[in-house]
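Next comes just one chain, in structure tokens: the form predicted on its own.
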Amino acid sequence: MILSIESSCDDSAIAITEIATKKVIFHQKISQESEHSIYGGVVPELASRLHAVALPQILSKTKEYFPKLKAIAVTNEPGLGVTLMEGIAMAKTLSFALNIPLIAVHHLKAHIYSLFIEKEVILPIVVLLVSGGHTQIVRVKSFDDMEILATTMDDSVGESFDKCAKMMGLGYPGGAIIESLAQSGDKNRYILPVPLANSPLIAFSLSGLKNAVRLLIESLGGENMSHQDKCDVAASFQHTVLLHLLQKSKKLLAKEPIKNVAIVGGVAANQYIKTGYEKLCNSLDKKLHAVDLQYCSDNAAMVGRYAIELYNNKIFTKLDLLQANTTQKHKNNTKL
């Protein structure tokens, strides 16, 4: 088995999961949601403390399956450094104890693996990850063969979604209540101005739309605006994302021969996005593959799910060697 954890951002997971059968034989998580929703964000240097508390809580009820692990695997890029760290030193100090190796595993790329949670991986295919710090289409041949078509030049779905709800007075995180308020909203009330409608770039940015979205919130009496007016506002921008991700997705998948094609991260959960892409696909004839709902988010299971590709083919990380990497260094057409 491995045992993986997962501390990004401000979600406390570990997961242990059978090398074999790919089967998780456990997985808890602990949200720190209600923590960070009175500043409207995660708090970084709260969430390391949360972390600390956290993941030994979780560690704790793990123990009987310590003498069957092979190896312990840890998100270690891209995150927040101090939240990131929790889990490196968890990780560290497991494999020194246990005298089992290191498996480094990128965030992103355990993403992806979260459509393959107890299955086997259906490759080659497309993938659109949208969650709370990116939005990117990549193209998935293998687990170290993934090349990113298009990325957002500017904010990610997700925080647009998250800022949206912040700027209603509404709390965090802002996805699943804009979701929600959206079904009861008029899509067509405003019209919202779609990112990028006339550019022939193959890219994402939400930036004018969030700052046009800001605009009108002020415009209608800001936090102390009507239920009504919050219910049409988040209906409009919901309308206008998926608007906009259609439009630059259909460019790009209308010529791409795979015909495979996912949506995974926290953003996956929302049905209304998910539903357009469905859509979409069905006329390009192409298959939309669908994460599991409770995988959607941040959680330790789809790294101990990759983990499995790394340790399978013996790519491991010397203790010494493994830290934290913050940043995202690649642009447009480079791999992932």
Ligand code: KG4
The other form holds:
Amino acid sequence: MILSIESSCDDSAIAITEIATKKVIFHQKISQESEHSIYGGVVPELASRLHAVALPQILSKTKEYFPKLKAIAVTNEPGLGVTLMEGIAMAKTLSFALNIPLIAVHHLKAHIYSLFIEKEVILPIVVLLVSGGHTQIVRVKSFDDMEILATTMDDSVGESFDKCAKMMGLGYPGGAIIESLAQSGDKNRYILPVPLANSPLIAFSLSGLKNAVRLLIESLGGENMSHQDKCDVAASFQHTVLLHLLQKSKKLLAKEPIKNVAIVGGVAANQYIKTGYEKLCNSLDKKLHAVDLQYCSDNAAMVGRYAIELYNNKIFTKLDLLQANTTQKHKNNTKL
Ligand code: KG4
Ligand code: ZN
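Can you return the structure of this protein in the form predicted in complex with the ligand rather than the form predicted on its own?
Whole complex next, starting from this chain.
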């Protein structure tokens, strides 16, 4: 079995995965959403302190598996330096105490492998990765052959949902709140500009849309606007994000011979976006693969799943060399 740890942002999670069967034997996550909500976003120092409490709490429930562990896996990039360090310190301690190897896991590769939790891999596959930190389309040929085909030029999709919700005084994280309000909203009441609509670039950009929605919200009275106005803004915003994702993905996927397509990351939990993307895939004769809802947002089971590939290929990291890689600060230049 592999014990895996995730602490790259505001979720503390630990999983135990059986290497041969890929079964998730144990998984627990403690989310810090309510603690960060009052600030409208993640406060790194607070997140780090909360991980220091939550991770040992979860770990204490995994002791019975210690004799069966073959390796310790931990997310080491990209993420917040101070929160990554919490998971890494725990991983190093366990590796040293149990005398088993360490596996360093790239958070985005883990999101991609969330597709294959308790399943065999489906490769090659083209993946739309939409999370709070990233928005990319990645061609995945194997666990160590991933190529970024398109990326955002500024904000990520998840971040834009969060900001839209924050501007309407709806709390953090905003994605699920916007999706739920949009169900009672009219997406055609306000027309927002589809980003890069007239540009030949195959890239994403969310900052212009964020500005347009900010002006709209201000014109409607900001946080004090009526509930129905909030629902209509949410529906219009969500629809415009979908149109942007579809327009750029269509151009790219139409030229791509690979038949398998997937959406991963926190935003993959959004049913409206998933359904729209599925229609696009069907029209292009592609098959859309989905991540189980429980594994869309950050979790440790995906870290364990990707770690199985590294374990089977004997790719380990030495105790003294494992560090949080915080050089990849900008979401649009993250390397895979
Ligand atoms: O993958 P994730 O848990 O963390 C990162 O790696 O960034 O993604 C979190 C993001 C947040 O921005 C959150 O608002 C968004 O995913 N999200 C959603 C939904 N559920 C979570 N966005 C849109 N619709 C949702 N239902
Ligand atoms: Zn993530």
